[in-house]
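Only one chain is included here, represented as structure tokens and corresponding to the form predicted on its own.
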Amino acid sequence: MTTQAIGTSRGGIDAGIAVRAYLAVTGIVLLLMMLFGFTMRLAQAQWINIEPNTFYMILTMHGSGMVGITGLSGAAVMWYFVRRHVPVSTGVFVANLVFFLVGALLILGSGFIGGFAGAWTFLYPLPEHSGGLWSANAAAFYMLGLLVIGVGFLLLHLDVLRGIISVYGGLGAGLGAKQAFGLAPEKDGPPPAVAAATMASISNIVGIVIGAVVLVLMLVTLYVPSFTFNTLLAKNLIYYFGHTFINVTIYMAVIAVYEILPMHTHRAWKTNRAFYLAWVLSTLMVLTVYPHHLLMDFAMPTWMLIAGQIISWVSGLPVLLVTAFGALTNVYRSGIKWSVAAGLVFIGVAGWAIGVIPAIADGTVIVNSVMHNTQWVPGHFHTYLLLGMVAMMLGFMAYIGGGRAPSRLGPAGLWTFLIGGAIFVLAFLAGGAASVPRRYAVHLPGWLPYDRVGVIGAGLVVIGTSLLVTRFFLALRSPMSGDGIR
């Protein structure tokens, strides 16, 4: 089976026309989401006022919106490069594009129409008990959208596996298993997207499962008071999905340093034991990893409690260290010229290593109790999920819309991008290390520093993501960009 007849439409889908859409969607949703983010700091430095309900409504759309479009981008990057080995149905990634966006109408409707405000997270039983800020309707949109969002992603999910299965025979063989543990030549290994991408797969459609039975419980809670089920119960249900989907957007982003550099360096990006093994490794990881969010709920079983910290400093480093080393041996005397997608997912490579740092620190219990509600913790997460994440699926918007592309504007909005990203992670960070609290809409005056410092960011992030976009858009009147998607 070659490379052409993988990638040819199926369905009289146009792949190519299916790529950019995705990523057309991603652009204008990322902005707006940044937009609200802009808003919220803007808030919180009290350069503009707006009422304590609005801000967490808006801190709620913020955070759904950001997990979500995450969430399509690090699929656009799988689907494209994992089609390139395995067959995979056009119809099915359209349709998940169609029922992310149903979905995101639902969630956005739940808040700016009726109110909703209990965070991305929506712990039970938050929803159903809302002080009258919002009615059971709106909390039920909310719920809605989000599984309207899952049934996309798990179709496509198990179309990336089934197109495996049918080429490698197994899911034990698309994650590199024999070659993990010595029982097969490394050289006979699958493709680093296809080991991605099963890794990727099957974590989210087990996590996706999960998320659709605490939804579905709570939903019947919203219309049913008389039943209900354990609190502690639905908040491991909801972190468990909630850490497994946000997660595996990286592990789905990161094909994107495997295809991209490569390209530039005109070096195939070496597979081996250890590469395999790191695969392998953190699939079984980010579906055990989930209980370091709970180190505080002192009702926890304590062998769970022990658990998530001890896998929680190592959960992210098998497959990062490999990444991370490959991406270093793979540009060192390459002679490698720079272009703003390379330069991007190369800056991703470093912001995913570097914000993992102060995740393993939070992940660890003495830690946990002092700096967990505080700005640490949004200023980790931003660290690799902006730095290293979203530059990621920067530089494969910058890849497929290489073609006609304005050439100022890449390198604009690149080092926009990269220093106000930098700016605001640290702002966060700086603030959790002098105990600013998280997610409070009114901060006080010995707080507002580290919130102006936070807005000089947040803008010059808008500003670079923006001019990335921008080109992107710009590119789109090329009938052919990036290496020519058909």
Second form
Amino acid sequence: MTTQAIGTSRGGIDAGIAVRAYLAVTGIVLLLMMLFGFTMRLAQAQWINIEPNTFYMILTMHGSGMVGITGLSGAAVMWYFVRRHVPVSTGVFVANLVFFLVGALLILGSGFIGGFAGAWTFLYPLPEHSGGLWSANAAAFYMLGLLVIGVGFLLLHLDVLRGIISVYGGLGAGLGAKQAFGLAPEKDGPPPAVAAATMASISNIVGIVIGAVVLVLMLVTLYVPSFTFNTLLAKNLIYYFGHTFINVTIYMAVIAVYEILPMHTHRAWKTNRAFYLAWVLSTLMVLTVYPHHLLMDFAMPTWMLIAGQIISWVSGLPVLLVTAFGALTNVYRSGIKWSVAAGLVFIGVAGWAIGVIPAIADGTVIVNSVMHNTQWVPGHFHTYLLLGMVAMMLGFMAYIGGGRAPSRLGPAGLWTFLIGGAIFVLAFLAGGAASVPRRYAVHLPGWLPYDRVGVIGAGLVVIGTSLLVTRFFLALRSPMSGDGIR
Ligand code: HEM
Ligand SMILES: [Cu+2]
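Starting from the form predicted on its own above, please write out the structure of the form predicted in complex with protoporphyrin IX containing FE (HEM).
All chains and molecules follow, beginning with the one already shown.
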């Protein structure tokens, strides 16, 4: 692979160590958050007993922790690969990790010490009205934690865009806009990592700024109760931010697919006009699709809901299609030698594609009015996040730290993760189809069979992920293997 990328350490922190630090933090936080999820599933299955207050606190910590850690690890994938093409600052990259850790501590403190349980979506005015369960300070710590994490990501994405502009001359060129519209030869387009990083950074910058606006307003309402603002506006701003941030985690992680599969097939990833067009379109659509979270809000302007529904059907699709098709054609008859890394990123594409189908169904008004707030929703998003995004990211982790780890650990981890993951998400989807509500601490007897199958799947996911993370940590002991980053 390319050695000595453009941004290679100019004194100061070594980029290889920084990426490994990101992944080490990811391994630990991911497993911790999975254990939180496992605990919730055990409680719903009535195999353990926890207070509802504690359940909702754990739900809040799991939701924000998972969204945060997929963001962080997605950023590691993006930065590692985009850095081969454009100059980026290792200092900013490390600063983002520090901001993340500080924010994560604030958030964990708000939950485990302050009892904050307003869900990761902190829907206004819930944080302010805890019914005595948590204080204004606890809610403030939570929101400050999100703000601090947002600042880190903002700096990182700005730095990535600065690097892209310095090499390609503009954001349109970074996306391959001319290629998308047939105005320039396909072969002169940016590499896939650059197009994806441009899209991800533009979207996340807009989303984070909007998120910061609503967080600051809500912080004021905590201490100045006479200050209020429109709840529907707040919900729009929050879901704009939340939808964008979580979607961008996938758009960053997918870069691992574009880079790792070709190393195994010895075929370059084909970037044609459709590829660039897909990335241009999703940059536009990710900004307009969030109203699918508000389909049951009758006070929303109808045209926005209709737009949200239609764009939901098409917004994820272009990039998904070019990626799935690209992955299949890259692998087909290539004589690929599968490794754990290649297997995981391939599973990631499949998990993403499969998970989007029930998501699109739910983004449709008539389906949403039945499935809204059932476990259908965690069913679809765990499919494309766990079996999609996290699988791609674990593939990246295996690629960075694969080399000299014991050989059995990887395949055993991969299969346990895959089988467990499938059982786990199917249990959610089946529960949703049977109208089991989401976000309920206490389940009725008729719902328990779904929950119990879910526990088994979740347990296997935790075991499989532990094996893969252990493999990564064991590989850290040996000198950095030939991934060309030093
Ligand atoms: C072992 C793996 C995992 C387990 C056992 C697990 C378990 C759970 C459970 C039980 C819930 C609550 C479902 C309900 O509403 O009834 C939940 C919600 C959620 N999970 Fe996971 N999960 C896992 C992995 C992930 C991953 C990888 C992500 C990635 C982002 C994630 C993000 C979320 C989010 C955003 C929520 C919604 C929280 C809310 O409703 O406010 N989870 N999870
Ligand atoms: Cu959404």
